[in-house]
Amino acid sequence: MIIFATSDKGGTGRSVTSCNVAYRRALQGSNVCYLDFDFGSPTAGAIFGVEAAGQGTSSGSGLHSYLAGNVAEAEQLDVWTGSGLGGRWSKPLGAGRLTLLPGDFGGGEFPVDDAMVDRCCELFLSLDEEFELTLVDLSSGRSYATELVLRATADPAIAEKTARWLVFHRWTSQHIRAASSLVHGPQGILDTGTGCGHERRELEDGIRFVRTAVLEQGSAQLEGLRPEQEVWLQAINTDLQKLAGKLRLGTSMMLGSIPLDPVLQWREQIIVEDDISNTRIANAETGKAFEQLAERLTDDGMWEGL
């Protein structure tokens, strides 16, 4: 199963989110494959703790350079082994493979042409049978790397592939407007795939969007509120479940939510086991959340008639 991940503006936590989600479904056994296709900024080296892919690869075989035919092969990293977060990262047992194709450090967004489309396809196609489960981390906006990828899973060579789309958005009205422009508005995902062969329902029916970033009522980080604020909080809280409602990303097309956390809002980085449970400095409910997502993914139930 091929897992697109994007979002209509930076700052929603979609590389960060993605990597943590991908981290948890390896550990609960699967293998997982990992591409940075966010040829502009390639930080998910950086998250992962991959120091020799911080801000993509100098080795002159990212992905920018495979899809652009400079090299046959994209570079693989097994994220258990070339992490540098320390002993916790030893590859826990029973965990499946994880593995990150990086971009090329000092890369950028680019034109997109047949041959780059057929060499996505092979990339496809090949990790699809390798790994259970491969998550590409696309551009925000409507950008180059979200056209390939919808002419490369137009192409009746891997048309037949599950593949799903993961929006991002965080809580806040104009991220909820901006998400669904990006799918259902002019030149969004929707147009742009049909345009490019796919069949628009069946597109619709594989995209699901999950909040990031959302104060939950009840949350501990909301205690000490004035009475004013939390009667306020509840009502924008209201409004916004009615605009996302009305604009067609509501709680039946919402596949996970992600709670606020403080770790995550001064480091982009994986939250470990230990970072709940020892040094407490993540909460267990982001965990959790990450987890649920991440098992969500690949279950048809979650997908399916909504």
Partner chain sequence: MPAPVPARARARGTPPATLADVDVLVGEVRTTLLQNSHQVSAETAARLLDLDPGSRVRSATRPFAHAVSPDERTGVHCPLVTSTGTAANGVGTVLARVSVTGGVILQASARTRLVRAVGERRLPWSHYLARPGVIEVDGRSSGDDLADGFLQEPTRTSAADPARGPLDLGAVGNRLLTRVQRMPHIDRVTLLRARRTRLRFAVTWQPPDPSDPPGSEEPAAPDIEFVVHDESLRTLRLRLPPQVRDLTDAVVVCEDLALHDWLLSTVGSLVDNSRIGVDPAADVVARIRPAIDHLLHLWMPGAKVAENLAGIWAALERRPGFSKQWASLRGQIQNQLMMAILESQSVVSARSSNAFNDGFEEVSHGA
Second form
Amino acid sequence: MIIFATSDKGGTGRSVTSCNVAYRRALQGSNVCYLDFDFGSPTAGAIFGVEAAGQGTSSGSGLHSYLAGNVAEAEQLDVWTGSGLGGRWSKPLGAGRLTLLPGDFGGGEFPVDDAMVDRCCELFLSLDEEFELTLVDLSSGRSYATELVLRATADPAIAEKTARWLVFHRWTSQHIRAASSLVHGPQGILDTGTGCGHERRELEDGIRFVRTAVLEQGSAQLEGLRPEQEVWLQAINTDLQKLAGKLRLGTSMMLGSIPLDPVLQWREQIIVEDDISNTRIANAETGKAFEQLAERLTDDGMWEGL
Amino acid sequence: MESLSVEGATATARVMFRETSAVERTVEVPLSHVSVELGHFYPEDFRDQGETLRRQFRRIAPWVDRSRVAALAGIERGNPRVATCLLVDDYSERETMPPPGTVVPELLAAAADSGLRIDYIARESACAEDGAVPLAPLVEKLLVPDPPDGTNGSRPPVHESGWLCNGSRSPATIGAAMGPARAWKPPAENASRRHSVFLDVELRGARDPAETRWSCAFLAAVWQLLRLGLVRARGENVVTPVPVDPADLPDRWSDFPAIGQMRGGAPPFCAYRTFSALDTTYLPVEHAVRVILGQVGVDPTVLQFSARRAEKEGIVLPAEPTGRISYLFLGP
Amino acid sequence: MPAPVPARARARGTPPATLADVDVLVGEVRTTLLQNSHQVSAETAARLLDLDPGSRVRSATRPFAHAVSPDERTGVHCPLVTSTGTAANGVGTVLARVSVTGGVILQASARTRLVRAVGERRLPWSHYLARPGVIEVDGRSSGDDLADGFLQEPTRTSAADPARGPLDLGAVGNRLLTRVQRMPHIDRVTLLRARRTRLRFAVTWQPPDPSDPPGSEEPAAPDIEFVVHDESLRTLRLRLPPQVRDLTDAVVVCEDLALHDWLLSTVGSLVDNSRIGVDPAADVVARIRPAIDHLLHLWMPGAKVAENLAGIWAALERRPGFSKQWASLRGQIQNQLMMAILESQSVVSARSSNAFNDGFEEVSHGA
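Given the form predicted alone above, what does the protein look like in the form predicted together with its partner chain?
Full assembly next; the chain just shown is listed first.
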């Protein structure tokens, strides 16, 4: 299965959430690979704590070079052994592989051509031999990366594979509008995908939204608010719910909701068990949200057509 | 399909086990010494009651004399097996080519006037896809492009669909946005001596995707390979001349055999070497033919068949197909 | 495959006496699982491997179903890595073929023979094309230098001139694998997730021993160096007795070794990750099941190997002991199967005596 992670705007926490989801999924026993298709800013290495590829790899065989046709194979880094996050990362019993395909250090956005689409197809197909889950983190907005994967997944051999999309957005009016526009708007994912040969309905059925940095009602962070603030917040939330429903990203289209957690704002990295239970710098709810999202990626009940 | 033979009935039996489907098999074809091409004919050659044809045959007759051809083939003694043939272009201008009933008798009569006999008449469409085996696509699949320096196998061969060249093309001068401006760089011929003669050959036109139009040069390359007996389809022979009765000719070229045998007892169609007598206008085409043939990956077993057979007759045959081809170019 | 004729050497004068002949067979085998929901029939395998309309797919049914594509040629002109760092450039062709074993294992191997180029200048392409599977190498490197250099992991950072990377046989084979995996005759549903492994090999020949009487019955033993570098890369260095000249046979040994090494690695990692002793045996068996269904019966080391090369397998069976490890894996799998049967029986008996509790549990689950 191929999962694409995208977002309307930057700063949604898309990459850090995707990395955490990949990590949780591997812990659950799946072989997972994570492809850094955020071509303008390839920093997945830093999130995983793989210092060798913090800002992209310097080996000259990252995804930028592979897609450009400069190297025959893209570099693969084993996160379990490569991560320097406190050295607590030996592969747990029963966990699957967790492999990072980094971008190139200094790599940037690039236009897409047919040969590149073909190489992208080959990459997805060969990774699918080895990994249950291929998680592709795309550049935000209407990007070349999105165009590339829409064209690649329209290839008959790839089209047989299940592909699902996660659209990340924050819980604000602007973000909701932008996320809806990214999917449904002109030159959005559905428009572009249809142009590439995708069945619009099928593509739409494979898209779900993930809310990030959400302030949950009754969460500890909301304690101590003045009654006026609480009422105001309630009203705003109701308005946002209405807006989301109207713009086709209501609760039924939502795959997960990641609570606001300071540790994610200040340290864009993987949250491990130790952060929750020992040092207690991260909230248990955050870990649960990642875990739940990881499970729901392949929970067909969550992906039934509406 | 499986043969099992046990040799010797003593303590340790030696087993020979073989599955025929597991073994490569390539057939041999009968071979003449030289295949002489008397010309390549277009519709306009048949508009003056054979005058053009008679003129062509009169001019080449002295050059394809048996002793000359024997010397060309490196035969010192004995009777050389020389098969004559010609190609009728029923492909590029299908509609305008007069029917076999007109063309064949005119050709035979004009050749006879100069004392030439025609053993085989082939139609060009059979070199494309109209024969029993689609030959042109088959040969195209055999192409192994000549690698420019720096080709290490990591990338698929640079393949401009439908084109083949003898070196590296001039790089595009338009780069990525905001990228550095690129100066023009010349194309380069591989293995050139200091200076290049770069050639880029069109193999087939892609104007109408529904119908592939093979280029004259590519079909001429297929023609040369057929005459050299170097084409096999799944190991099987693809050259089967069919006897044609000049008194009973079909109305359409599509009903004419791919290769018609015009004379009983003619030597085999395929030969160790080919010799073509052509108008100088064919010079660029044949240059292209050589560029193509230099990149056709002929089955090495097949190349060795003819080399070994020639050796038995005391003839040294070049290993490469291009080395087995000779020409005579005549000015207008 | 008939041994390719060496370069047009003799006709144009022999190289300076100080330079010994070079004759090295190098190659790389990539092994993976054919992406199909079940093992493919012989007919489908033949269609998948039908790369060249000029020749035919070869297929055998014994001792197991095996089909091989015709050789595909690729032209190269590039530097070669040497262990000493001496510069060497080669021009010629690489042969690659792809095979399906047991209807499930897909292998591609690319190989070429390195011989010394006679002149400094590159010849017309038709010269190299008439000698398929031979690369003519300039410079003064010895055969061992080229063989050892080929087996080195290319240092990625040393890509000083990205336009002139060294010979990459793995990529040639990989393209064939990808081509087959994209064909319409298979459904691309994965039986199990397995790594693509690569086995890089270099073969040279021991110099003839002058003390051996001609036609000596007892040929010298081959010299073997097999190294497992990581989860996917293996290298094999062979020094064969001078009598064993058949290149195809040598390639078959390497392909056979790659196949069995892949079986070991794949089934091994499946068993490793099946949570034996943690989860109930039935769950463990469910995880291992694809191997039981499709892979276990394919273990037949050396079955396709020519008799005069059988010694290579015999040596590898002593150390590292491929079949010993395989037997131990099989034993582990069989134990889990037994456990699963026992567990299911105990569950049945527990169920029958505990019907009330079961019913209660179901109610509480539903709540």
